[in-house]
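In the form predicted on its own, a lone chain appears below as structure tokens.
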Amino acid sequence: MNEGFIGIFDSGIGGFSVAKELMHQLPYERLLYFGDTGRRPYGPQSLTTIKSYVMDISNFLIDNKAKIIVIACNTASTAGELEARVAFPNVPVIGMVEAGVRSSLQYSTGKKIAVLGTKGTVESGVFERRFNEIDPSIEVISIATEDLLRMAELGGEVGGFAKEHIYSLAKTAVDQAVDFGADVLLLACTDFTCIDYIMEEAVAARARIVDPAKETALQVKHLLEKTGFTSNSEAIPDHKFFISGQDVKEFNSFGSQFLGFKIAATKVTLDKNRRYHYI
């Protein structure tokens, strides 16, 4: 188990934010990253459908020697984190929801928090329930930002959409949160990392932005240390990247730029019978 991989997956490139934090916190651990670009966006799809994706990808990661699974996607965490923990009792599973909630509570002084996420995450009410369980006095507004997230998950400025258009979408969501009185904006989708500079500009210091990627990485570090599953190697780790869609070139380009080293993803087709076709 010590020399297994940290398995991490997202609907696309947003999970690189968590991967980068994991590399910082655990520099000798090997990462096994799966970007499910062939089935994105997750947000508009049913949670039942997303749950099946979680199971498919978790099986793939485990079959490729993952010693822990990180669901680096809020929608997927909402849909299938609990089920994955039951289905894979011998492999720890960590999602994004708890990290986001804990980080937000740490920084909010006014007890009003805005959650920006996908339609699926917002409609599930998972964040409201978790905040209420910890502190019933917390007020939460959840804002679905589908158009903004479509831009973000493609890396930002794409398809003729200028920065001004993305900024306008971001400001609309941020203004709604600020008008509510929120002093914390929880970015409940890792794809926001791709447009973090635009989000900062839209917020303009009116509230604190919380990205749960760092807290998630710290949870993974703590769990590996607690279970004794940390790597014994001090060699440069050989990270592996896989993708389900055709956009391998774009995936590699963004990932290399974001992570700071060249990556080369392999396209793979998932099979429910756990037969994988590599291209």
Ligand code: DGL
Contents of the next structure:
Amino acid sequence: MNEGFIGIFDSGIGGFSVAKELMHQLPYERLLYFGDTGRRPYGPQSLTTIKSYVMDISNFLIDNKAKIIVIACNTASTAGELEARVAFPNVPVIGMVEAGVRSSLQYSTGKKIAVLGTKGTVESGVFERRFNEIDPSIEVISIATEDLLRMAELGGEVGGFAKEHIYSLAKTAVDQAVDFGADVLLLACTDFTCIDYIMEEAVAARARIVDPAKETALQVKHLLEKTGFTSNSEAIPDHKFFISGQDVKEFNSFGSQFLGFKIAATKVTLDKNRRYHYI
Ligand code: DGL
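Given the form predicted on its own above, produce the structure of the same protein in the form predicted together with this ligand.
Expanding to the full complex; the earlier chain stays at the top.
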């Protein structure tokens, strides 16, 4: 078990933010990253559909020696984290929601928090419920930023979108959060990582932006230590990358730039019978 992979997935490239933190905090762990680029965007699809993706991908990761599953996607965490825990009792599962909530609480003094995410995440009300369980006096505004995220998931400016266009959508969402009185803006979609500097510009120090990637990686670290699943190797890990879409070139190019080393993803198709076709 110790020499298994950290299985991590997202609908695309947003999960690289969590992967990067994992590589930083757990330098001897091997990552098995799956980007479901062939079925994205997750945001507008039903949570029932996304839940079935969570199951397919978790099976794929476990069949390829994952010792832990990290759902590096807020929409997929919202849809299927709890079910995945029940379905895979022998493999720890970590999602983004708890890390997002905890990191926001570290920084909010005014108890007014804005959650920016996909339609699926926002409409589920998952963050409101969790904040409310912890402290019913916390006020939450959740803002769905689908158009903005469609640009972010393709890499933002790197994906060919004009900065002014991204900025203008970002500013609209951010202004709504600031007008509400939020002192914390939780980036509850991992794709924000591709446009984080534009989000900072749009906020212009009027509130604090919280990215839960670091806290998620910390939770993974603690869990591996607690379960005794930490790698015993001190070799430079050989990470593996898979995607479900045709966009291998774009994925490799963005990933290599973002992670700081050359990645080479394999395209794979998943089916319900746990048969995998590598292309
Ligand atoms: N990266 C995902 C998230 O964190 C969703 C993006 C998508 O809509 O596919 O919610």
